[in-house]
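Quick heads-up: it's one chain on its own, the form predicted alone, in structure tokens.
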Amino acid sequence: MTKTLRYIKPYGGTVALGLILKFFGSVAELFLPLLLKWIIDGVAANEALNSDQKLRWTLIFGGLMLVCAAVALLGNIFANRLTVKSSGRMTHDLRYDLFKKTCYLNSAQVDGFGVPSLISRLTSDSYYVNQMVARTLRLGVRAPILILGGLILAFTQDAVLACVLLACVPLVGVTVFFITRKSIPVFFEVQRKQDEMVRRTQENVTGVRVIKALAKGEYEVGKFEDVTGDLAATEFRANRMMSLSNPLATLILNLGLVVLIAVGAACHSSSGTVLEFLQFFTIILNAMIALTKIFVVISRGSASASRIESVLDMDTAETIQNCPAGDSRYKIEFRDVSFSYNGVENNLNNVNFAICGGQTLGIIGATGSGKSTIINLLMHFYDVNSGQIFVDGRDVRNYPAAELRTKFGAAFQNDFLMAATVRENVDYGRNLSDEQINRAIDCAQAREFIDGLDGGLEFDLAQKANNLSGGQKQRLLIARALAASPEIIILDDSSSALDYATDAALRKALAREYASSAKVIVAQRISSVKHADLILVLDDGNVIGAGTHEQLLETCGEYKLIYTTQMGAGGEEY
């Protein structure tokens, strides 16, 4: 939790000031039953002042009650303020950092994490951390002052009743102390239950049209509650074990507060005094009660604290290795490359080819064959665990990541678009021309589309381009990748919802336009590879076709049966 509440130090200024404005409101505080034993002890029960005397002493203690009231209550006004303005800006500052540092996670580190824990974390976690913050800000430094100088007032007038006071205190101190210790790994649960009920939240977000599609609402909500009731009962076993520090604490408080009234019976003490002590009791009690309160706070704060921190903790520096030189000639080269994402079973097994730039690589095979790893482990999103890719005559792991990418224009299948304007959306933030913007859309075959949008380039995309067909939103994927002129261009089953006409007219633009570009293309129907250079066809990591269509034909059974089924027999599109 340590590095977490670093992020306030920046505003250690305002922290200091609203300290000591909280110091001065809680000792003025204290001086409150001082002031009500002098009124009645020392005016009111004073037989040697006369019925004037003691009108007017009472309004001068009564005044300076009033003052100190005063002060005690601007004072944790304004000293509260401020801290919600310190913790604000702290979280915001942590907000950012994580934010950023998820950005830069490699992939295989967002695999462990999870995008939802992720997300868990960024959200309610960085909440949690903002409440711990403020309330022990607002809280914890009041309630100690209280019970500190409140003991020590009371020691200064009377030991034997202020002895009663202090045996109190560390029996609450424990009973908060082994509770709050027994709830902290129950917090840590809870934050996972909610990562799952993200994730289940996230899976029906995205998938709503299949769920209605296939009437499946009713299904889902008992998945639903499933997650939900699990977080609630786990939530509930924590809260519970919580919630008996403040009924324990207001029982050992109460029964001292017995105790405390029949020792001052006994000891003969005065009216004012044992008043005096009653209050010093209730601020005692008020402020030890508080301190349960921010123990809860802290105790599923440090849980977050410490979850964004294992994010915080990670190490996003970039590493450039000194990996052996490939052949320059050729634009891509992958040279017995094997890979696992989970380091048992290899999705990739033994992968060589090569491209020149100009030249096009096609990848076709089924679902699961290893199509979109050879593009994961191309753009270095993934290291591989044996052989080398190069790209340039350079191994990837030789290139700083922002030189790499740049070299890429990429489509996925699965890519998002923003709820932004189409210029924005095809240039990302890259401040490209409009030529390069015009040529781009032009290429995707976009333009017929655009141009029918109410404000063309400048139409304004509802949220993951609903308001789009799945046509439309792969072209302007599709344009995104080449609006920047790549020396690379990789279209991973972004052409799945084109039809054939539209998809042939795309892949002559490519040839036409970005002739000098090497193009990538991961398909599932051979019409969109069969003009490619080289075509390799895979089969559970495994390369077992790797040519020309015409050499496949001959040499590729699996291609060939492909073919056949997609083409019929007579070799014609249907």
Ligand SMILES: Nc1ncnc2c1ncn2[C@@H]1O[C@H](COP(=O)(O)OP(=O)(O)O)[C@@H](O)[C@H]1O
The other form holds:
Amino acid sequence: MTKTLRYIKPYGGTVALGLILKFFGSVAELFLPLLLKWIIDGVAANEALNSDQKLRWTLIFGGLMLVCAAVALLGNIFANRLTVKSSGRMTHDLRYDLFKKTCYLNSAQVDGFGVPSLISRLTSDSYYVNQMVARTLRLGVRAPILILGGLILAFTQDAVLACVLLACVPLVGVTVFFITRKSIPVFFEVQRKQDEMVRRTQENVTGVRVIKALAKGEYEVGKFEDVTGDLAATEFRANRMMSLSNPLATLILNLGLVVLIAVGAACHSSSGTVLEFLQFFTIILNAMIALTKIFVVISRGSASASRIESVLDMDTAETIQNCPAGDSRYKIEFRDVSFSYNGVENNLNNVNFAICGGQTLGIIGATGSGKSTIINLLMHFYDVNSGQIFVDGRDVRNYPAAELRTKFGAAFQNDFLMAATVRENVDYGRNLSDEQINRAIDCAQAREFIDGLDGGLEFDLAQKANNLSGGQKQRLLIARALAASPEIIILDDSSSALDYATDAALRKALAREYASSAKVIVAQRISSVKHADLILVLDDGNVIGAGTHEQLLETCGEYKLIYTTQMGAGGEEY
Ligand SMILES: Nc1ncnc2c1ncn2[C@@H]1O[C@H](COP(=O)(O)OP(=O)(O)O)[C@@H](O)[C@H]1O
Ligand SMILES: [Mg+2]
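Can I get the form predicted in complex with this ligand as well, since the one above is the form predicted alone?
Next comes the full complex, and the chain you just saw is listed first.
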């Protein structure tokens, strides 16, 4: 937790000022019972004073009480404002760093946490840390001052009655402590279930089209209800337990008051003293209850802080290795590459291939056969388990990430477009020239539809480009991949929503305009990869065929099967 708490340091001045104000406010509050007693015992019941004097002194003491109450109130209000300010800024800084760290996590680290869990760390966990800091600053000074100061003042007033008070304090403390301690694990459970709910929500929001298409709405709503219902039940359990503490504390308070009055009567204490102690009682026990609330927010906040810190502690520093060099004649070479995401079963087995600059590699295979995994490894999003991958004869592990990635222009499967203009989406912050952008748009066969948009390049895309069709989105993504004229162009299932004619025009333009770039084209359709210099046929992580279209028709039964099923009756691809 120390790492999280360090974020409060820059706001130390504001925090200190707030605490000082809190201190004076709390001390002023403690004077109220004393003044009350002086009015009752020292003025009202004082037979040496005449009625005029009594009125005057009552007004003086009453005025003092007003001043104390005002100091307590204003001190509290201003201190709380400062607290909210400093805890808010601290949370902002923490979230900023957490988000930045999240951006630099490598793919394996992201897989380790899971995206929903990263989201809840950025949202609810940082909120709990904020609550912890804010509440602790608000009550952490005030409550102990009120309890300690109240007890000390009580002892200076009447030792016997103060003992009654002293006896009640631990009683309330212990009761509330045990209730709180029991409810803390339940609060942790609440946090875990929140993760689960975020996961479900995210799945549903991103998969809303599929859910609709498959008419799975009701099914998903049902499952979501299970998760939220579960969360609500757990929250209810936690809060029910916590809500026991207030009535129990009040019960002890009231019992204490009865004892106090009885002891006061037995010891012939003055009515002013009894009233004064009633006030001490209320102040101290309320402070006790407040303290236990801090206990809850601290335990919840510290759990959140450690979840946040486990992300912040991730090592995102680049390690540039010194692996043996490969054959520099090749642009891309895979040498006996095996890989597993979970370390249990291999997602790729002994993959070997090589292509030169200007050549095209086609990858074809069923969903889940490992096509995108090859791309992930080539771009060094993950480390291979065995074997080596070379780009320009240099192992990808030997490259600084930025240097390696500038070689690539990639359009991934399910890639995203920003809610920005068409130009901004193609440029993607790289300050490309108009010429580069226009060339990429032409090649990606996106010219016609962009010209038809209101404002052309300046047309604003909606969130996730929902105001474009699937094929239009794909063409924009391809344009983005091409725009910087990369050495290696990667199109992962990018032509699936394009019609055959557009797909063919794209292929021709790629060969013409980006002749020197190596191209990796992942596709489900034979026609998209047919003209490649090398085609890999993948099945369950294994390369079951490699060669040109003609060679594969001869040597690879599966390839031939796909080809014949994708051919129309007249030998034309449909
Ligand atoms: N991040 C990941 N974590 C664990 N398994 C993954 C991950 N990404 C893909 N896989 C698994 O690896 C296999 C190959 O996936 P992928 O390369 O995406 O297939 P595709 O050929 O459809 O592109 C699949 O079984 C998939 O479930
Ligand atoms: Mg894929």
